[in-house]
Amino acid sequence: MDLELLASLRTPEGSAALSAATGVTGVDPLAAASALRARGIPAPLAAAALTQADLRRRAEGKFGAAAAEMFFTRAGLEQATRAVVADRRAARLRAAGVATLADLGCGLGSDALAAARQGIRVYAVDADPLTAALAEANAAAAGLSALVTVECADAASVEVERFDAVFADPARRRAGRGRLMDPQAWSPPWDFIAALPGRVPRTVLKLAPGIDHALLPAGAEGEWVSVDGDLVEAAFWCGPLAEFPRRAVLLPSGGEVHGSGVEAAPVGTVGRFLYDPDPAVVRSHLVAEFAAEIGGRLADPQIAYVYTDESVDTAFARRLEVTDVLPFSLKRLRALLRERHVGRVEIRKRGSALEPEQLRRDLRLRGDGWASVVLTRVAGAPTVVLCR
């Protein structure tokens, strides 16, 4: 995809090509290309339309029905904010009284569009010309051009003080290098990003879920978000936007756990039920708050499995019923599983160096039963918790 092909796709001829490409997605690529060329569609336009049709199909999981009118690149789609996350963030900004927003590193425009749907006027920039053009095209396709202005520009050139709030999503990948772990290698770099709250107090920073908690600006809120159990992002809410030191959010339900992130959970024995918390709870360091919510405890102060003696319904963890607790021994575990005719196991682990697939092979299972094997530590000792 380049700027010329994007412009072609936005013409009536391009729209016809996209419609034709949508009708042949899922078939052999060569046959699909031949079908489009048979309709007189030039080869470059046909290839671009087929790529867009495939990306739109893949994007449905992030954007729902709106994906059918949007424009994507593979990298852009991978990095774009899911609509359910962007919509929640935009609603929170609107509730905080934000009327104008600078979107630095707008990508394909997911967050800008969500903010505009809340009535917020957005000035969005991206340093890549094609990405900026795609964001502009997506705003037009959504009928939001009156509220979203997109420009190709360096984020550092934006006079952010003119806006009520700033949203920044620094590029954390580089072609040929994958994820950039050093925040100073991001674009824009961390020094620029970290200085934004001092310029515009109402600043939101979208970051990778593995972000170091030590980078959280003083007084800011660290929020970790999961969608259907998949941890997708962290966000730092700064200045008057901060409500709690830490927050874990589960979408699409909207459930939340919040607290200081430094509390210690009570430690005791393994109970009848084991809870494996949602990754947003674990990564936000809110396991103690979750444990308090269900009246639970840890069996090891360093391991984020929570135990109770009574069953408690919760959306924030997967609950398993404990049947056996034993010191780790491959021989003993294999014998116990064979005795119970267990032929299929789910293996979970925290605090264990064992590789689940290697353990699965070593167990040499036989039978038609099923069990969960949890590799963990109890009071520092390697332990197997067998569950159902």
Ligand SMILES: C[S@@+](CC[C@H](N)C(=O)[O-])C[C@H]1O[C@@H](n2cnc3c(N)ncnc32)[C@H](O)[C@@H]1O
Second form
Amino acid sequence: MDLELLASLRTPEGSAALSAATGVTGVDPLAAASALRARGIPAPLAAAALTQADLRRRAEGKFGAAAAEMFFTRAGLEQATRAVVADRRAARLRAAGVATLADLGCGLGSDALAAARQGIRVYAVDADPLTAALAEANAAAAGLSALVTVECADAASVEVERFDAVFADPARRRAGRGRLMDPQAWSPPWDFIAALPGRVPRTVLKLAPGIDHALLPAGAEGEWVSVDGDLVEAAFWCGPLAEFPRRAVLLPSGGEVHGSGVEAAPVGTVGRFLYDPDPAVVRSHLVAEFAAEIGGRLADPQIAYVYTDESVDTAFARRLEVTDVLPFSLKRLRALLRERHVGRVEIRKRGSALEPEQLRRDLRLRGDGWASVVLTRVAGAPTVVLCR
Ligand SMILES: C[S@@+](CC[C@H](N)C(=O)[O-])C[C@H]1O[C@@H](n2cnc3c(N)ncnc32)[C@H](O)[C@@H]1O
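Show the form predicted in complex with the ligand, please, the one above being the form predicted alone.
Time for the whole complex; same chain goes first.
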């Protein structure tokens, strides 16, 4: 899509083309294109409407019903913050008294729109003209244009000091190069991003969940967020926005664990129950805090499985009941699973180099029973914890 096609999609003819395209999504693309052309829709508009209808359908997972009114590019959608995450961030900014926000690298506007939904006045920029135009179109579609000003500009040109707070979500992928691991290769680059809290104390940085804790600015809070058990992002909350050194947030429930991120959990034996913590808890280095909450312990200081002797209900981990603990041996594990008639296994691992799919093949399972095979280490030794 280009700027001209986006503009034509926003006309009454474009809107009609989009409705027609929505009606034929999911059918053979050639048939869909000819159905639209049969209605007199010019080929370029028909193609753009079909692509848009397809992207809107894919975007439902991130934006729910609102996706049906939004405009996307494939890259913009991939990089966009899920609405549930953006809404929570915006509510936190609002609760901290933020009334004006600069969004540097706004993409198609997910974070900017969420802030505006909280009544925050947003100045959003994106260096890419089409992406900036998408953000503007999305603000208009959401009826939020009065609160969101979008400009196509380089983040470096924004006088951020004029705003209560600044938010930056740098581009961490590049066409043809995939994910960029080196923060200096992000756009805007890390040097620019890292200097923002010095200019605007209330800065929030959205980053990849694998971000190195060492990059956390002094005194800032590192927050890791998961949605339905998938780790989706890290955010650094700087200056007065920091409340705890580390925080794990589980969405959509909103459950949180906080702490220092440097506590060590007690270490003991494998218990009757094994807890596999949510990845946000693990990445935020809050396993000790989680273990304390359920009165649990590790069986190896380096491995983030937590054990208890009594069953404890928790939203922060998957709980499994331990049936057997054995030193890792393919032969012994295979014999045990045969004896129990286990034909299906779920394989989890931490601290094991074994390839789960290879192990599944090597186990040559038979039977109609089911078990969880946890490959791990106990006091440094490769161990299998078999669970129900
Ligand atoms: C990860 S995306 C932002 C996604 C956005 N938060 C959302 O939820 O839709 C990063 C955006 O930054 C933009 N960008 C990259 N470098 C920039 C720069 N120097 N100035 C302004 N925008 C930039 C890219 O065009 C891209 O749209």
